[in-house]
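First, one chain by itself: the form predicted alone, in C-alpha cells.
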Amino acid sequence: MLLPELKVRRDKIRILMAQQGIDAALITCNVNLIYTYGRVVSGYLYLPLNAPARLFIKRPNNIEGEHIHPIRKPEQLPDLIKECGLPAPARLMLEGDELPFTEYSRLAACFPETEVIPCGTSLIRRARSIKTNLEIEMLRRSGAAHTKAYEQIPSVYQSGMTDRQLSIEIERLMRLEGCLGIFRVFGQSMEIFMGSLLAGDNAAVPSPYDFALGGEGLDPSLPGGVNGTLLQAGQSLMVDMGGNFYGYMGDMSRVFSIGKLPEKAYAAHQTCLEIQEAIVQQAKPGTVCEDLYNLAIDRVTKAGFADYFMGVGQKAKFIGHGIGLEINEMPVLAPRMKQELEPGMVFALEPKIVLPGVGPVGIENSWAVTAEGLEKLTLCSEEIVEL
C-alpha cells in the first residue's frame, strides 16, 4: 500500500475524482486492483480523496500490513470505514461498466445516505491510459521477451502441420519466455486464448469479436483464431499472440509464409509497412487519433488495397488501440475519435491486409507516445519470413 509507484497511480485517479467532485472510490475489479494495489485480491480498495487508501480483503487471508483490514461481506464497509477514522463519503464512485448489476446494487445499498456515482470504469480507464515510467518499462521488457519467442518460430515449424499444431508450438515458446498466458480484454463480449494464428483464407472469416481480424476458431463456443487449416505452399500466416509477460498486454503481429507468396502479397505487406512509417512520422502529442486513421485509409486506397484492408467483407473500423493491463485500452485510432495523443499513452498500431487465396499480411507493433513522437517497444524483424 505504501509503494511509491502505486501511490502515483492512485493519485492520478484522485485528480480525476476531484475534478468531478467525488470524495471516495470503491475499487473491486481485478484489473483496477492490479493498477491500484499491485495484485489481484478478493476485496475492496477504498480510495478517499484526501486520506490514505484502505484495503478491505476477503481472500487470500495471509495479507497483512498498514491500512489492510479483513472483511467478510460488503455490508461491513461503512462501519470499517468509520473505525478507520474516516467520514462517510458524500459522493462515492463505483465501477459501473464492469460490476455485475447485482454486485453494483449490493455495494450501492451499503451506503444509503451516499450519492453513488457509476463513472468509476471510465474514470479509471482514463487514468490508466497515461502510463507511468515503470509501466512503460514493463511493456519494453514484454516486447523483448515477445521478440525472443517470435524469433524461434521458424525452428518449430514442420511441413504438414495445421495452424492449430503450429499455434500450440508457438504458445509453448511464449510460455517458456515467461508469457503469463491470460489474455485480458475489457468488456464481456470479447474472448480469445492467448492470441491468434491466422492462416490462408481463415483470416477472412468474420468473427463476432471486435478484433482486427477474425478467424473461424475450433468451436462455436470460441469463434476466433485457428480452425485446423492445413498449412500449404503459397499461404501466408499471421502470428498475433498477446505479449502478457509482466501483467501488461504488449501486442505484436508478424507474418510468415509457406514457401513463396504471389508478388501481390509482398506489395501489400510493403504498403502496410509504409502506412506504419507514415503514421510514426505524423504521430506526436496533440495528434488527433482520427487523423491517423484517415492517413492510413488514404495510403491504402492509393496503393489499391482498400478492398482488403482490415478484413474482407467484414472489416475492422480501427487501425490501432491502446494497450496496458488490458488489450483494448485508450486511445483508439478510428473514425470520429477526436482524442489527442498524450505523452505516456501506449498503443498498438496494426495496418493489415487480407488477400483471398493467400492470407493475411501486414504488421503490428506496440508504441509509446513520448514528448517528441513515438518509441517502438516491439523490436522484431518486420519482413515476411519464409518457413
Second form
There are 2 protein chains.
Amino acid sequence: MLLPELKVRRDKIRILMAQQGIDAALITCNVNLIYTYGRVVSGYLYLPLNAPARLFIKRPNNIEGEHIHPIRKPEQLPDLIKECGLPAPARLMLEGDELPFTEYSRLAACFPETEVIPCGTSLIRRARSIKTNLEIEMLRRSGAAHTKAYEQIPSVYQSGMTDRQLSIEIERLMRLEGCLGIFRVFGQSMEIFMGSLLAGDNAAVPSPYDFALGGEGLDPSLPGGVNGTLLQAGQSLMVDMGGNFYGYMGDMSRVFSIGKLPEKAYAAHQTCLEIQEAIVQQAKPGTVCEDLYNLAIDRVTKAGFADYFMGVGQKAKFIGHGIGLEINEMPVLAPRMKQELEPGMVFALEPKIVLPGVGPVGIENSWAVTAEGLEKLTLCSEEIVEL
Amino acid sequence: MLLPELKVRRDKIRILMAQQGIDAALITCNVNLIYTYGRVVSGYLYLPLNAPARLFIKRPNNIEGEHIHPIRKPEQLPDLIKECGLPAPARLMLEGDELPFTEYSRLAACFPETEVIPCGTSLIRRARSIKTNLEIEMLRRSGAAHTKAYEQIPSVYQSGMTDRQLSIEIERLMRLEGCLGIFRVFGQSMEIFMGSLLAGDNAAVPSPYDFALGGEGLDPSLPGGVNGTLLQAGQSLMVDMGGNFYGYMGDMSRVFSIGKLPEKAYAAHQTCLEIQEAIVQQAKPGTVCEDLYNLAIDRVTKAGFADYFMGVGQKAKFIGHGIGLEINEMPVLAPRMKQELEPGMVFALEPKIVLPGVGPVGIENSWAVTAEGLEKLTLCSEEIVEL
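The form predicted alone done, now the form predicted together with a further copy of the same chain:
Below: every chain and molecule of the assembly, starting with the one above.
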C-alpha cells in the first residue's frame, strides 16, 4: 500500500492520541496492522505522535526498508526505540480489547517507566470508523464482487437441496468471485464460517452469537447458521455471506423463496424495504444513530410485524453496524446510541423479519455516509427471488 | 453431550487445579466451553473444585436445566455464586492467554476479595492435551471424513487451473463431506481460511504466521496460502486443509504432481515418509518430544535435504503439534521440548521439504498415542498422486 494512504490513516489515529495526551501507540493486532501498515506481519508497529512510525518485525523475514527493524521478542522494544533516536514513551497505548491479558501484561512490563493504557483498541476503532476515500473504494469493489456472486445463486440451486448444500455452492461462488473466505469479526467469542444461510424456521433458532439472526448450526461446537433443513415449497431463505474481497468486509443479505410464499411474507419484506427507504431518506451527517433505530421500530410496529422484527423470542438489539476490516465496526444503529453519523462512515443496514412457518425476509445493504446522505455500495436486486 | 463425558473432562481440569491450590475456574472462551459444557454459549461456566459446575448463560435464551442460571453481566457472578450455596472462591483461575486484557480485568474486578490468576488457558490446554476416548473417536471420524474428501481431489482437477481454483474445489469437497469450515487456532494473531494449498515456488514464500509452511496469499490482508499460481507440468502441490468435521481439527497433508516431477522430488518425498516411519517406530508413552524432532533433523541431514526441510529461508521450528478442538494444541514436537508423550495425546506429524523450482513434498498425518505406540487416524494413500 502506498505511504500517503498509510500516513492519512496513521494521522487519524495520532489526532485522537493527541486529544488524550498519548505520545505513542504499540500496534500488534492483525486488523490494526493491516490498517496502519497495509498488511499482516508478525511484529509491532510503533507509532509515535511526533515522528514517523517504525515497524519491528519478527516474520516474514523478507521485509526490509526504511524504518523497519528485525525483532525477536518484545523485551527488545525499549532498546530498539532508543536506537531509532526516539524518546521513551511517557503515555503508551496498547490494544487492550484485543490483546490477551498475558500478552498485554508482557508488553506493559517492557516499559516500566511508562504509563501504559489499554485504550488502543477503542481509539483505533474510532479512527477506523471514518473510512478514507481508498477504503470506501475497496468497499465499493467488494460490494460489486459480492453482487456478482449473489446474482448467480439461482443457477446453483437444485430442487431437493438442503440449506447446507445450497450454502456450500454459494460459498464456492463467493470464492470464485475473489472472496478471501476469512470472516473478520471483533470480539473473541464471535465465530462464524463465511456467513449464514437461514431457511424456514431455522431462522428463528436463537444462537449464542451477537449476529442479527441465529440458526441452529450443524454442530454444537458452532451453533449458528444452516442446520440441514430440506428446502421446501413455501419457505423463504436468506443469504447473508460476508463479502471479504479485498480485506474489506462488505455485508449484504438477499431473500429467496422456494416456490411462492404466503402473502404476509411479501408484505413483511416490503415493510423492510420501506424501513430501509425511510432510513436512507433521513440519514445524513449529524443524524443520531438511535434515531434511525427508533424510526425502524416505529415503522415495523405500525406495519404489525414488531413481534417478528430482528428475530423471534431472542431478538437482535440493532438494525445496523459499521463495516470495514471487520464486520462489526462503529457506528452501531441501536437503542441509546447517541453517536452522530459522519461523512466516511460505512455501515450495513439490515431490517429483517422472521415469520414462523415461512422463514426470514428483509434486506441488508452496505452504505457509505457522504456529505449529502448515503451511497449504496451493494447494488443487487432487492425483491424476493423465486428459486 | 452426555454428562459423564463432561464430568471426565471437568475432573481432568480439577486435578490440575488442586495441584495448584485453585478452588474455582471461570471459563468463558468458546473452545473451553465446548470442552467443559459440550457446546458454545455466551456466558460463563463456573467450575468449583469440590462442587458441580454451574452455567451462567446470556445467550441463547432457550437453554435451561439443573445448575443453569441466566445472567446479564459478569458483575452478577458473585451474588449468583452465593445464591447457588457456593462459597466465594479464594483462588480463582481465568483464561489469561485468551481473554482480552479489558475483559479479564473486568472479570477480575468482580471478585475483589479473591486471588485471581491467569493460568486458566495453560491449565485447561494441559488437560485438553490428553484426549478422552470419545475425543479420540471424534478425531478418528474426522480423519475418515477428511480422507474421503482428499480421495476425490483428482476428480476436481482440470488442466489449466490455478492453485486458487483447485483450492476452491477442494474446499467444496471438504464442506460436502461435513467439514464445518471454521479453522480454530490458538493465538489471536494466527489466521487462515480453511487450510492451505501450496504449489510450486509459492511454498517457499515466508509468511507472518507460525504454520509449517507459508505462501504469499492473494491479498496483503491474509498473506498465506494460494497466490494465483498457474498449475504447470513439473510442479508439486501440497494440500493441507484443516479437517474440522465434528468440532475436532484433524490435520492431514498430501502431495500431488502436475505430470512427472524431477527424481529428487520423489527422493525427498521418500525421505519424509522414512522420517515419519522412524518417528512412529520410536514414539510411545515416555518418549521426549525434542528427541523426535532431533531424529527428524538427523535423518533429513543424512539424506542431504536439510536446507529445504520445513521451508527454505524461513523455516518452521517444529515437525509436529497437538491437535484437538484447536489445530495447535500440546504437545509440540520441537527443539527444547522436554515434555514426554502420554497415552491419549493426539498430534499431527508433518515432515515436509520444499524444493526450489518444484514445490513442496512430504507428509502429514494425525496420530493418537496409545499404551503401545501410535495409532494413525488419517488413513489415505501417501504417495505423490499425479494429476
